[in-house]
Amino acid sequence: MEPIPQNGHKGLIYLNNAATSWPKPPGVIAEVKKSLQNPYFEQGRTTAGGAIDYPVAARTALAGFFCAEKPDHIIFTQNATDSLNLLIHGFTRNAPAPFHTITTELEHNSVLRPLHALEMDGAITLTTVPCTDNRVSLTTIKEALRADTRLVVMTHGSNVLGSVQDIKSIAEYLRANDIFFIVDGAQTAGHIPIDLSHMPVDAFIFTGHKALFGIPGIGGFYLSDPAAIAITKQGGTGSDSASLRHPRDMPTRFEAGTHNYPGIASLYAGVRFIEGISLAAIERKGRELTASFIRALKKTDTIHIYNESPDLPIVSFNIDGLDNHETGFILARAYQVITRTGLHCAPLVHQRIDGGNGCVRASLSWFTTPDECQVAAEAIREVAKECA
């Protein structure tokens, strides 16, 4: 097991891992450095010199990690937002328009904004279903279905409430009814087991810079049926270069231009780091720290927690009588506790839980310590008492 990295900022408690995990494992930093020091291994290039073929190595690692049958069906993108845009717009271009789409009020703007843009253009009609007790049920999805429903896009884990959705049962029902299902796994990949061999989604999105411990600027998706998604980018691939038509084979079908080799290297190393610890250990520690943190916050009754039993290490709260942005500012300046404030790019769930005003979000990682949780909780309680 790699040692816990020293963050280099004495006293700083970083609780914004649902946005970007920090610090990064030493092995990730070392692999990124190695990828920059060595010549890139690319198809049709003569500069390989024994260097690691990071795209192939990372695809293989991710396929094993997600229990995905075909490594070449893992596509690298810039991040989850890039993946969602490619898939949503690519599916819409291939499908007979207009058609009906379903999403949920738990979604990030990476889902909501592309769908809203397509709705405004008249390409789709859109139903946004509500959540109950922090979750969206299969029954709710069924009730929203129409004869022309072709697409469902939803999150696996809420970035505000930390609730994991029952994707498997929804996926099985939608597959049986020939409805394309895109799942946003930006918050779950690296926190909980994801077995795509038993969860029949059509596309699963991941990002590298959160719980997979990669650097910003790398993400991707797994796609079951490439023919369902239109090619929306064309360019150089290093293969079939005599043709002016972009290749149709995977993974070059959806990848154009030079890869983000340092980002892919970080993703490769991040998956290896997680497997070295075990995902079970990461999940267990996350649940224990989160439960302890919530118990500490509940000692002060002016702290309102929006989900007291999250599945992910995400705790969203507000202090009665204090604006969430002001709470975050005080925590950062007076206590060196870094959280996230505002709407967290998920405006619809905030309309339900806090009237659209936003909240403070504390999100933990494998590198968060019990002492940091205790100190952070005491800081939040002190701020609450000062405002009482």
Contents of the next structure:
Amino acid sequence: MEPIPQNGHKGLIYLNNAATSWPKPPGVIAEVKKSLQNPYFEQGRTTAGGAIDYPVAARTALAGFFCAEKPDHIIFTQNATDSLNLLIHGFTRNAPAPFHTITTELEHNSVLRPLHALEMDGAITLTTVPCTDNRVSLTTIKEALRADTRLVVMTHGSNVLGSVQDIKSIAEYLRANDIFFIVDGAQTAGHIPIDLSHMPVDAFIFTGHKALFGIPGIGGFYLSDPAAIAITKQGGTGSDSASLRHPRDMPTRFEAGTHNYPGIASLYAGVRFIEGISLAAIERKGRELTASFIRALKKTDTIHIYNESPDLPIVSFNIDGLDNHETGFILARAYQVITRTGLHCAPLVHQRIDGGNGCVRASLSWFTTPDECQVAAEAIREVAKECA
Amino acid sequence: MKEFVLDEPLTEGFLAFLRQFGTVRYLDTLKKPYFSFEKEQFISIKGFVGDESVEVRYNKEYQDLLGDYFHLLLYYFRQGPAGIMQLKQIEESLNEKMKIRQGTREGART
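Starting from the form predicted alone shown above, please give the structure in the form predicted together with its partner chain.
To see the whole picture, the full complex is given below, headed by that same chain.
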């Protein structure tokens, strides 16, 4: 594997990839640099020519990556939170309100907060369903359905438990019952294969800065039926400029203003990087490393692991007798092991697993090495033993 | 949360001083000797003996009153045993102000 420049961070073991991946592939850094060195080029927005039209190139790459039928239905946003806000509020504005919505206790605040705000406004009624063994089943969703249920919003993979949900069967059921289904793929895109041609979700959200190896500030979603979502942002699109009415065609329908050009370039390069390795290899390595990391942690019985068989390279744990923030602080400052502590913006799942106190999350990436996992596990065990 | 870079490394003597004002946890057998200090309603501190930086978290509700508290700890530590009494007096005054504010808030709610 090509050596990754660590820019003075030699010895740092970065296990916070579920928040933002690091390091970035050299090809991503080079593409961002190239995007800034060349004149900005996008059809309708410049007279320059000859450079790469990154939005078009990235849309095409992402559509292929997700097996999505229409590249123009890939919409760029700032991140997954931005996507979810646009879709949730856009759907609610279009639908005859108030209506019933279902979500799950596995969700990130990027789902929970927009839904809570709408519930407080009286626009929706909300049911939050529990998970069993880190998963939300189709049966649980079915049990929560009501005659006025119009929307289900749920995660594809938990950012705390690393459990991948059975989205396909839920999507098929909801599609058959004409219920709009928004899936948050922030944690799965780039880790596992996602085939939207066989997973009939209405909207699939991704973010660039995690496993797709892009830079922060770029994300997006795939939307099957644009008419289901009201336009909540209007502005310049570089097309049909004489009209004061925002264009209805895709992708401009949901993209107002100048794109995050370097961000889109990074996403484009990130997808190409993943395809160069293959998702199968990334998924396999993630599972193997995570399993060996968990095996190492389990040798110490004062380390409490909340997800012993994750699908994604995420391990959540606490050390008996030590607050999670203290554990993270000690690991970072004494051992150079970077994790994330607290509630991970997912308060409901933490209420279930640790009483809402939070935990330490270690999350791996393609660039995490077996040695790093071993050193990090030894560090965690050492702290646990000293605190026993 | 604030991170402070100090003029000199933290010592076990400073931890002994901190114990006069709150709860100190000291894990001296770790790779680096870790300590935490918790003074309920005031602040918490995390750091390592021998390091020149610490992480300080304030009680948000009284941050305006407690913003200098960490500096007061450092200052009165340097005053020796007399510093303990002086800082305790300042603490009493801070506690009074916090009580008054809490009372005002509760009064406003009823």
